[in-house]
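Just the one chain here, the form predicted on its own, laid out as structure tokens.
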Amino acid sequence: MLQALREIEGGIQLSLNVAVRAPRLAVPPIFESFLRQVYFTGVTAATGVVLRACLLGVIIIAVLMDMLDADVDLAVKILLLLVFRELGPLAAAAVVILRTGTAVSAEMAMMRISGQTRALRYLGIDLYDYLVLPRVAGVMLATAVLTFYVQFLAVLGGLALSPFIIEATFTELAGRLFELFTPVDFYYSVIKSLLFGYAVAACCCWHGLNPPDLTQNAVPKVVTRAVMQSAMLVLLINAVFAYVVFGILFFGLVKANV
């Protein structure tokens, strides 16, 4: 219980420190670190998710359309409500957690254990400015971009497969998709993906800078705890956000009494 309260307090303090220091991203060394984080989280991950994202849309469409005997409207709604709104952002967040979350938490823990963070303090360099802020901001931006990349590929894969399952052309499906797509879907994805990125980066930075001990054995403990808590935070944000915006939880299984 005390450990959980300590982690919540630490997360709040880290969040406040990052928010206050946001203007310092303009400082050249911090901005360079920010760009490196964006490159690692977004650009290097992009090539690895192409096939997975396409398969996500294809599998969802193939299974659900066969089970529900879908028509054009239902097929498009599946793509928009399930793939675009929910599974796309979650898939991107999973990639960020597995690639960037593990890397950031392990890197921070190694710097803490090896004394590099202490050396930075001796040099008068603020750890939040040089280590935490660029990583949190970089992961947030890269997660948002990666989310739209995954969503685009997943929806495209679903649209490409649908004509083979139902009597509809790719043009008809795409046209109906654009008719149903609203600005709410866009803003929903942007804000949620930014929150996902923030939660993952902040959680991993905090655990990396606060290992249970200063031995090499602490690194795997830090990574495991950071990844598990990042995943829990992402699922919690997704559930709360869907309930607040659309009044649903668990992909529509629970609805608000409105």
The other form holds:
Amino acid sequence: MLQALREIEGGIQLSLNVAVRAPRLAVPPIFESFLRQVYFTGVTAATGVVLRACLLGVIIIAVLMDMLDADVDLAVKILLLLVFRELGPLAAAAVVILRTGTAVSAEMAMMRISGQTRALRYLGIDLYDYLVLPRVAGVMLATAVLTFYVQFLAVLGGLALSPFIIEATFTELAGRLFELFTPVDFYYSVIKSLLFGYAVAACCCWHGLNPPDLTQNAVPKVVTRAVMQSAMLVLLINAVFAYVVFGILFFGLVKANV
Amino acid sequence: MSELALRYRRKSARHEIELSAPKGGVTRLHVPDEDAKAHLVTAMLKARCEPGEELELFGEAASTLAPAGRARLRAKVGAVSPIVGLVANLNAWENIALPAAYHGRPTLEQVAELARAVLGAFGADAAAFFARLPEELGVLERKLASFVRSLVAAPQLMIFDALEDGLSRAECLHTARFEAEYRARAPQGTLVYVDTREEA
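If the structure you just shared is the form predicted on its own, then what does the corresponding form predicted together with its partner chain look like?
Shown next: the complete complex, the earlier chain at its head.
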């Protein structure tokens, strides 16, 4: 219980520190670190997710269209509401947790254990400025871009497979998709993916900087905790978003328009 | 009596240490064990003392200083010490330039010029040296990178913590150059060697 409270307090403190220090991103070494994080989280992940993202769309379409005996409208709705809005951001977040979350938490823990964070402090370099801020900002931006990329590929995969299952052409399906697509779908994904990125980066940074002890054995413990809690936070944020969009807002005062 | 750059006192269950270093001089401080050494170096680097410790830097008692005063004193202290190691995922140049790039002074051109001059005095090829990660550097080279990084801040008090630890006999011959390089750039600076061993 105490540990949980400590983690919540630490998370809030870290969030406030990051928010207050956002303008420091312009400082050259912090900006370089930010660019490096965007590269490792976004660019290097891009090629690896192509097949996975396409397969995601293909599998969802293949299973659901057969189960629901779908027509063009339902197929497009499945692609938009399920693949684009929900599974795309979740799949991107899973990639970020598995690739970046593990790397960030292990790197931070190693820096803490080997005394590199202490060395930075003695050099007058703030850890939030140099380590946390560029990672959080970089992971947020990269997650948003990666989410859009995964959504595009997953929907494309689904659209490519659909003509083999229902009687509709690729162009017919794509045209219907663009008719149904609203800016809300885009904003919804962007906001959600930014929050996913923030939650993953903040959680992994916090665990990395606060290992249970200062031995090598702490590193796997830190990574495990960071990954588990990041996944939990992502699912929690997704549940809140799903409730807000598909449920009733503000205790029934506002009815969400889907 | 000459003015002191450092006065340190620590009372623990095992030892009582009292050390001082005159301003502008070279002093060799010998402490009984690694723990005492870590406390001494940490106190100087933080300009802060723990219970049982007393520290004065340049005539100012650390215990009475406000955070701004401590930060001002900290800026006067540099160290080549395992406590202030290099950042593993940055190459030697990034390590050397990091504090200057972060604090915005001196300029990176000035840092590069200083680094090339010091590395040249040690017979190192600056371009090749800069590109290497800490794990690709030898013990002496890591100390050299750490030394150059400290020099960039033009410290008035330079600490050499166990400078010869981990060096071969041949490499130990180079360590005198650290003092000469520091003295050439800070003629009025104070140099403190800290070690756990008594001199032979």
